[in-house]
Each structure stands twice: as structure tokens, then as C-alpha cells.
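Quick heads-up: it's one chain on its own, the form predicted alone, in C-alpha cells.
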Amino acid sequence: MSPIFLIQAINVLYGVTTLAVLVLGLAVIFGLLGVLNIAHGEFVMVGAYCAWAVTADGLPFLLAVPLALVVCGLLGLVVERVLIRPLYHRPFDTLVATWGLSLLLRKTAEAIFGLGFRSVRLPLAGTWHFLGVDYPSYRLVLIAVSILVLAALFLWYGSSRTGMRIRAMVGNADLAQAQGIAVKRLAAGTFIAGTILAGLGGVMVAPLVPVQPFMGLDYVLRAFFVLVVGGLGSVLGVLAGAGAIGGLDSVVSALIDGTYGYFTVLVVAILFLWLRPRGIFAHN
């Protein structure tokens, strides 16, 4: 196999798996609760700033993971209790409310950190000799971690008691509550889990991208593209959408240019909205 082809194949795998993790938080909140969290990208940004804060103080990069989980979890708790809970089953209102939240979080980050770019040093520098080619070590670790996160979520949602209760809540919230399921608490936990996943994604990509207050805009758009193509309410939908969008973006960007890659995925998302609005794997 040609080394160039193999490197490009690994690049596609990297793009697909990391994009799937970045989208998971929005997929959980939108697909299961019907809340289009426009501030999803800002939670990714918060996770990235947690990574920068930890490494800027000379602490180990891995400490950014619990820090981001705690910070994004607390933010998610407050946002769900104060902003989202009164607006369940009102999709347009939650869209407007989370859009305002995204502005607030961006301006808060701008006030604290300024508009300049911050960089996070790579926790794992150098390359590994992998399948006959040299590839950046940190990207290979990200691929492995992303696959583990996706597999763990898939198994947990499909086989755990809590996953069964979430499926019951999504299917019929009133009936689930009549059966003794604490629907409000479960919905809050689901929302918080979505924000935590966004923060985790931010930590993962922080060493590879410029960290700045507006970085979340690109991620929320790509996440929306993935959900449009893959469909809502299923892990398979996230994987299918991430495979289509992430793979297409990586291939077109490598062959032509990054701008053409972004334009291509935009066209594909528009076509899906027009021809198959429920996506590849839609939740019934």
C-alpha cells in the first residue's frame, strides 16, 4: 500500500473519530431532549481553555480532563436548571435562549482571556512508526481515545439501566413518569452529560488548534452538519454523519483545499435537508 494513501486513510480515521466525539454532546442533547444547543461550540471552547490553563501553569495535560468535566458539568447544571428546564418542548425558544448563552460565553471568555490566540503544547510530541509510516503520536492517541469513548457510550446506552430509562423518557415522558422514572432529574443528567462530552472534546483538540473565544462557531456548524446527515437520536446516526462529513472534508481538503472541503460538506448537508431531512439513521 502506498505510504501517501495510508497516511490519508489515517487522516480520514482521525477526522471521523474526533468529529464524532465533538458531536456527541450535541447529539445527546438534541437527539434525546429535543434541545438545539447553539452554545455547544462554546462548551467545547471552555474545555479547550481548561487545557490551556492547566498547561500554562506547568501542570500535566491530563489534569485538564477532570477540570473540564467539573467546569462544564457545573455550567451544564446551572444552564439546565435556570435556562433550559422552563423551555422544554419549546424548540424555537431553546434555540434563541442557547444562542444568547453562546454570545454570553464568548464575551466572557473574551473579557477574561482577550481575543488573542492561545496555544496548548502537545502532551505527546514526535511520531510513531505505524503500519510502515510515521504518524503524529498525539493524533494516534486521539483516534484510540475517541474509539473507546464512542464504544463505551454505545454499550452504556444500549445495555445499562439508566440507558433504558432514557429510552423510555424519550419514547413517552408522561408514561415514563407514571412508571416512577424521575424524568426531570434524568433530563437534567442527560443535558449535563452533553455539556461534559463537549468539554472533553475541547480538551482533546486543544493542542491541535488555536484556542480563542470564537473557536466554538466552527464546531457547532460541523456538529449540525453531522446531525443533519446522520440523523437524530442514535449513536449510529452520529457515526454515519461523522463518517460522511469528516471523511469527505478530510479527502477534499487533502486533494484540493480546506475551503473546498468545507464548501463540499455544506453542499452535502443542504442536499440532505432537501432530499432526506431525517438523515441516514433517524430516531422514530
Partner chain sequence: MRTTSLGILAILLLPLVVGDYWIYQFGLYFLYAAAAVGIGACWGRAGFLPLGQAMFFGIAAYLSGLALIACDGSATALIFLPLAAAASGLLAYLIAALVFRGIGESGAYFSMITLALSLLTFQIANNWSTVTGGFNGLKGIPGLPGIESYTASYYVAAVALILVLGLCGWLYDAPIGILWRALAENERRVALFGFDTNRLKAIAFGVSGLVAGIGGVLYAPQQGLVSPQLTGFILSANLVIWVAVGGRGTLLGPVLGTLIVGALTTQLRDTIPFWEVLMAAFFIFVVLAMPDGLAGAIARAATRLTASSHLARKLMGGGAARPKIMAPARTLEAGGAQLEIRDVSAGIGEVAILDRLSFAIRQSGISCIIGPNGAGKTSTFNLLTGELAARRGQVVLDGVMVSGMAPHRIVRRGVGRKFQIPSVFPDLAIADNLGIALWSGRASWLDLLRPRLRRWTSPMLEELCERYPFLAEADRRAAELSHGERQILELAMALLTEPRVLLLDEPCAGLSPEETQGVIDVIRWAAPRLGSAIVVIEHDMSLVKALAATVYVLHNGTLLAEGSVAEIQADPAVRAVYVGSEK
Second form
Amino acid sequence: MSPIFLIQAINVLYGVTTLAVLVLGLAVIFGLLGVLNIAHGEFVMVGAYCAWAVTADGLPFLLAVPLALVVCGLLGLVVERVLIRPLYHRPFDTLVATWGLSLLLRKTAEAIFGLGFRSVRLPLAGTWHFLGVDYPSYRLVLIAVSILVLAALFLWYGSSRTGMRIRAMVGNADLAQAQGIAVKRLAAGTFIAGTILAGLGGVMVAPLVPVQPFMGLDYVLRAFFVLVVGGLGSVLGVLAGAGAIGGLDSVVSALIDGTYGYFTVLVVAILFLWLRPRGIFAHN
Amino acid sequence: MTGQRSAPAPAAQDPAPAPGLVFEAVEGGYGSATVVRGLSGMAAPGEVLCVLGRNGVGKSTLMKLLLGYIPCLAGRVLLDGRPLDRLDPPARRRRGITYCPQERPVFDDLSVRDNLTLMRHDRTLAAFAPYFARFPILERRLNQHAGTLSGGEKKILSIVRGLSEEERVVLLDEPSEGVQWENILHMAELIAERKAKGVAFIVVEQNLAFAERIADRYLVMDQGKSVLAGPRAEIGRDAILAHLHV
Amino acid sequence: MRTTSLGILAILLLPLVVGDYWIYQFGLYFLYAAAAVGIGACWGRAGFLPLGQAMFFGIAAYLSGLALIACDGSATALIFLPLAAAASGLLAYLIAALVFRGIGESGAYFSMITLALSLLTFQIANNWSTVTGGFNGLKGIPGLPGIESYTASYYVAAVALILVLGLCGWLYDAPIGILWRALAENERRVALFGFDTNRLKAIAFGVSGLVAGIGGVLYAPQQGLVSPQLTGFILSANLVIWVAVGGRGTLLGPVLGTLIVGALTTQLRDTIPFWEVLMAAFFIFVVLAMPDGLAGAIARAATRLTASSHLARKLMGGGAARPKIMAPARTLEAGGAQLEIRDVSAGIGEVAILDRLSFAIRQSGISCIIGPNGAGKTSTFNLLTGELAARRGQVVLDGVMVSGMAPHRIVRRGVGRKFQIPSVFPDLAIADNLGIALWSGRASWLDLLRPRLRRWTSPMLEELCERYPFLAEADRRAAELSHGERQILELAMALLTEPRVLLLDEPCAGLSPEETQGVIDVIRWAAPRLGSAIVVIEHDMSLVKALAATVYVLHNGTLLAEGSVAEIQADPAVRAVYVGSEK
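Starting from the form predicted alone, produce the coordinates for the form predicted in complex with its partner chain.
The complete assembly is shown below, putting the previous chain first.
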């Protein structure tokens, strides 16, 4: 295998796995609760700023993980209580309300940190040499962590009873209540899990992208496109969608340039939204 | 929601509160429509109350009032003398009320096995052997999605799940709908077994033949009100049929 | 009328009061306001939210800029400017027509598509440098011929905004505006009055694209520069905020929001810390707690201040005129239709609902469908109105196979329906609820643009009003009616369409005995007048006896028995179903 091809292949793998991790938060909230959280990208942004805050103070990068967990978790708790809970089963109002939330978070970040880019120092500099190529170590770690997170979620969702109860609640809330499931608390927990996942995704990508108030917009759209293409309700769907969107982006970017990658993604997503809103695997 | 009570509250130091599930002059409905108007009744331990009436007279609405899905606009619901007014359905479940709804009685997206074990601490099927003996079809379909069952099979799954919870009060909304007669008889026997152990039942039914087999008391409804109520021995089939307009 | 002239006067006199800075600001924000009014039409009226409206503003601005540059500021450009605005409108209409046909519903997916399209437009504008000037934009666009001062430019924008408001105000007043509000409340019900709801929504989106285009077309000469940002996310987001804060449901709300929030922001962003954060928080507050925004709040305050609710009604956009006009007769031939279900099976997912059902409905007079829960009664109605697809077999109406047709097409062939749960339009006035029924099958697309149709009446309506005087309380909202009155209102609406087959799903559900008797009387009164076939789903055998000569008994999705009430009651199979079989 030629080294250039191998590097491109790892690039694609990197693109797909990190995208999948960034989608997970939205997949949990939209796929399980049916709530389209447009502010998903802003939770990613908050996570990224957590990483910046930690490293800017000279603290170890890994401290960003508990910080993002707490910040995004608390934010998720408040948002669920104030914004989401009154609007369950009113998907359209949720859309508008979370759209407002995304603006609020973005403007707040703008007010605190300014519009400019911040960069987070790579916690793991240098490259690793293997199979005859050199590849940035942090990216390789990121790929590994992403695969771990995805696998963990896949196993947890398939076998744990919490996952099953969420499925039960979403499928038939009245019956879930009749069997003693406190649906309000479960839904809140699910929402918070989603925002935390988004925040952790933000921490992970922070060293690789410019951290700025508007970064979330791109993530929510990509995440949404991934879900539309892959279909809702399964980790495998997320992977398939991320493979399609991330793969397409990486391949087209590599062949032509980045703008066209993004361009292709937009066109494909619009076609899917329009013609196959329930994803690749939908039958009818 | 509980502001206006039409029935006077009983004295607080009532010596012996009625055991089982009691509802007093409950009223409620959806939006602008009051569907249940001033209905009273009770299921004592070891007793089955059968609620009968045509479609749309408010039987399922009564169930939803008893379970807290919709608020009582008037009247109250008591379990062993303690009012349930402010409790939501999960809280009422924890107080010991089991419910098998008429519509969407099972989790369609879950397998039959998961439907049965979803809320069981042991997560095993050990407790279900006696039920599988009566309904072998369930055991054969354990790994199937419940959504692929027929309407009657779903009802059987639902009642097995409900009875296996082994609670003191069981509310069944049309358990026999779409179930073949042989299995209806099994249901009746299961209910009789639980009844003998002191469980109180409220059963909404359309199938009079089934109701006659299980009922200790009848409550016949029309347009949200009680039109006929009393022990089974005192109420004949013709009297009930007159209210079912068949 | 008075408030309108006052408003126009204020706009005209403003340049005499304030200086060039504000004249420039208002001139610019009038153009944004035009686009905001379009969002109001979609979101506040038709009930779907466009998230990428800047693309239509921006596309028109680019087209206009290119035309002006090509004509080098000569008057020839004036021919192209209206075309540029129209192109934006047409593009919007085509997008919505295609998308709504694809996905039907108007929820999040449509919104996300508009957002993605707007980002796509930004990408194109940003990268297609040879035409758009790329990132730096289209520079050196000449002004409109003869428009040189800020004041002149201001007046151009003011006239454009007044034009846009006039257009939208007229549409809101016309039947199409009522239908937009109706479909935002209950799209399925509108379709079952025979209206193509996807087309109605596409028209709303087309109008919003057109008015955004009008703003964009004038932006280019006013600012002299068109950059990709004009098509993208930030302007789209701002427009939505302005509309929400101003009041999406009203004509003037979006303008109010744009001028107050938008113009103030340029001023206050730097002086008040966290101004934009406050605005975003306020936006959320408005979405949660004040869906009719500032304009709604002002209207309510005005109602409280002045005893007359004239201003309020002006702002809220309501009020029907007095003298009535007789509606034309329906274009269908009168009398009953021949409706036949042939060997139909249908289901949802793996659940079979109808199982080789066959029966023919009598050509005129009343018949009843009875059957236990889950027998497939309401599903049979859904099949007849095209909402439940047949997996096998056919539904034939007057010799034409209608299974597979869209519901609104079937309804237009003369099928009317009343739902079990009264499905009126709660936020609409009684008169408009009845109006929708009268327009059904009588009004052409062009007619829907004529406000005078809101004064339509019909002989049947007059007689119904005599029976039920509350139907004549034109301005009362249907939400204020009791459950029983709503049942009557929906029954009246179903009758007014003068269908050839009328399907009534438990018309007496939830009614008192007196109300029930009234409904029975109306059905019996209407049957010979319409000469149509009336099919009633009913459980109460005493009502069935009072209504029907023929009874169809359904069980497990198939026809169990058919005959007179006496025959049905004597049928052992029917009795077995109701009492419970022992075998």
C-alpha cells in the first residue's frame, strides 16, 4: 500500500469517527427523545471553550473532561427544565426555542470571549511512525477514543436496561408510566446525557480546530445531516451516516478542495432531507 | 385541580377506611368535553368490579382518572383510605396499582422477553413459568418484537406482565378484546387465582360472557354516568343488555 | 383605516424630524423589514418556519446588482429589477412545492432544508468569484437613476415596504390568508375540505421569497455593495429573531421587530453591554411565553385602554365585513354518488386493519356503520377519504377508481367528512370556519385571492343559523364554543360543502341527550335536501334506529352483516360479537 494512500485512508477514518462522536449527542437527543436540539453545536462549542479555559490556565488538558462534564451537564439540566420540558410533543416549538438557545449561547460566548479565534495547544504533540507513514499522535488517539466511545455506547444501548427503558418511554410513554417509569426524570437524564456527549466531543476536537463562538453552527448541521442520512435510533445508523457524510467530505476535499467537500455535503444532505428523510435504511 | 369537591370529605378520624381502590363522585374528561360525570364505585380486596357500557361512554376515561393520567375535576380516588389526588401514574404504580391499558398495551419496539422483564429486578423469566403453561404462545415468541404480535396476543402479553407484578390492585381495560375464547377462559382463571389471594380488580369489559365469569360487582355506564350498579347476583343479563342497546 | 394612514403619514414625515444617520438606518431596515414580513406570512400564518430567508434577499440583491452594473445605472435596469424580485419569489415557490410534495409535513425538516439551502447559496456566492465577486462581494453598484440623497433612497425603501405590507395585508384578508391560518392549526382538516395544502404552503413561501426579493432588489442600489454574507446564516437568524420579537402572527409585528430590535442593535450593541445576549434571551422568552410578540402585547394593551377593539383587530388582523353575498352553487352535480368498496385490505405496518372488506353504499339516504372497537369503522372512513392506503382492492366513486388519490382530490369529487373529535379551527372566527366549508369546491385558486368571498353565505347556512343562532355570531372564535357547539359547528361545516357522500364519525359523541336529539334532527333534515348518501358511524342503537334504513356491521375489518335494524338485531352472528362468543 502506498504511504499517501494510507494517510488518506487514515484521514477518512479520522474524519468519520470524530464526526460520529460529535453526532452522538444529537443522536441521543433527537433520535431517542425526538427533540431537534439546534443548540447542539453550541454545546460542542462550550466543550471546546472548556478545553481552552483549562489549557490557557496552564492546567493539564485532561481536566477539561470533568469541567465540560459539569458545565454542559448543568446547562443541559437547566435547559431541559426551562425550555424542553414544556415543549415535548411540540417539535416545531422546540426547534424555535433551541434555535433561540443557540443564539443565546453563541452571543454569550461572543460577549465573554470575543469573536476571535482561540487555539488550544495540542496535548500530544508529534507523530507516530507506523506502516511506513508518520501520522499526528493526537489524531490517532482521537480515532481510538472515538471508536471506544462508539463501541461503549453501542454495547450500553443494546444491553442496558436504561437504554431499553428510554426506548420504552419514547415508544409508549403512557405504558411506561403505568409500569412505574418516571418519564420526566428519564427524559431529563437523556437530554443531559446528550449535552454532555456534545461537550465532550467539543473537548476532543478543540486542539484541532479554531475555537470561536460560531463553530457550533457547522457541527449541528453536519450532525443533523448525518442523522438524516443514517436514520434515527441506532448507533449503527450514526456510523453509516457519519461514514457517508464524513467520507464524502474527506474524499471530495482530498480530490478537489475543502470548499467542494462542504458543498457536496450540503447538496447530498438537502437531497436526503427532501427525498429520503428517514435515511439510507428506510424501506418505504 | 382538586379545588371543587362535590362530595363532602369524610371525617378525618374515620375509624376504618375502606380497603382497596375507592372512587367517589369522580368527574373529568379532555379539554372542553367532560366525559365522566360524578361516578362512584369501589373494588375491595378479593373482588372484581366490572365496568360495562357501550363504546364511548367514558369507561377508559374512568380508568385514566383512577390512574392519574388526567386530573379529576371533582371527586377523589382513595387507595386503602389514602387519597391519591396529587400522584402521577408512576407514583400510583409504586403505591401498588397495576394497569393494563386497552390501546397500545405493550411496547411494540421491545421483544416479548424485554416487555416482560423490563421492570423486574431479577431480569429473568423464572416467575413466568405458570403463565407460559397457560399461554405457551408467549414462550414461543419471546425473541420476537411485540409489535409483530396480533392484537389478541398483545393483550395476553399485557395481562401476563400486569399479573406478574403481583400488586394489590389491578386495572384491566378490555383485556379480552381480540382474544380467542379459550384464552379468555385462561384469563378468567388467572384472575380468579389472584382474587383468591386478596387482589382487587377493576375490569372494563365489552364481552359480557367474560364479565359474567369474573365479576363480583357491576357498574354499567352510559354517557359518563352510572346507570346500573350492584352485586352480580342482583343484576341479570337482560338488565345489562338493555343498557348496551343491542 | 385610520391607523394605516397615520402610519403612512409618520413614515413620510420622518425625514423632516430626524437626521441623515437615522434616515440611512431606517432606509436599510425598511428593506430588511420587507423580508421579515414574508417570514411572518410563513411562520405566523401558514405555520412553518423558514430558517434561511436571507438567501432570497441575497439572490435578488445579486441579480439586481448585476443588472444595474450591466446597464451602468441607466434606466433600462428598472425593467430588470421587478424581474429579479419575481425570480426570488418563483425560486421560493418551486423549492417549497418540491419539498412539500416530498415530505408533506411542515416541521423541522423543511426548516432545516431552508437553512441548508441558505448556507449553500452562501458557498456559491463566496466561491463563484467571476460572477459574484467572491468573498469581497459585488462592488461599485450604481444607485437607482435619480435617487441620490439618503432621503430619496429612504423614500424608495418606504414605498417598497408599504407595497409589501399592502400585498400581505390583502392576502391575509383574503380566503387564502384564512386557509393559511387554518392549515397551521390543522392541516389534515384543510386537506379534507378539498384544498391542496402543499400548494397553499408553497404559495406562502413563494410570497415570502417575493417580498424578501423586493427588499433585496433595492438593497443593491441603496448600499452599492452586495456581499455573500447577505445570503447566509447571520441575516437569516436575525430576521427570525426580529419577527418573533415583533410578533409573527400580525402584519405589522415583523416590521416593528425589525425596526426596534434591528435598528436599535446597531445603536446599542456598543453602548449596552451584553445587548445581543439580552436580545437572544428575550427571543427565547417570547417563543416560550409571548407567541404574539410585541405587536400582540401592544394590541392587548390597546384593547384594554380603548373600549373599542378596533386597533387591536387591525393589529391582530381579524374582523369580517357585514353584508352577505350568496355563494354560487357547487359545480358538482347534485344528489348522491355511487360509492363502492371492492375487496379492500389495508393496514398500518404489520397490523391488518381492513380485511377484504366489500360493500356498496346506498346512493342516497342515511345508513349507519356499527361494530365493536377495532372493527375498522373509522379506518373505513380513512380509506374512503384517501388517508388509509388500500393494499389490495379498490374504492370506486361514480365509476372512477379513487383509491390512491390524494385526500383533497377525493374530497373535491364530493366526499365530505366530520370527525369524531370535533375538528374545527379553534383560533378562527366562526364565520371563517364556515367560510372554509363554503369555499370548498366552490372557489377557484383565483377566487381565494378575493376578500369578498369572506362574506359568502348559502341558503343552507341561513337555515342552519336559524336552527343554531350561535353560528351567526361571526366574530366569535371557535375556541370559545362548548364541546357541543363545536360538534354542531363541524357538522354544519360538513353539510355546507354539500357533498354527494357525507361521512359522519360519531356525530353525537360527548353530547347531552337534548344536543343529541338536535343533531339527529339536523341530519334527517339535511339528508333529503342534499339528496346525498350519508353514512354515520354510531354505537347507540336507539340513534341508529332513529336515523338509518340500512345498517352495516363491521367486525375484524370485514363486513359481518348488512340489513335493516330489525334484521341486524335478530342476526345471531351480530349478537355473538356484541355479547361475546362462547366458541
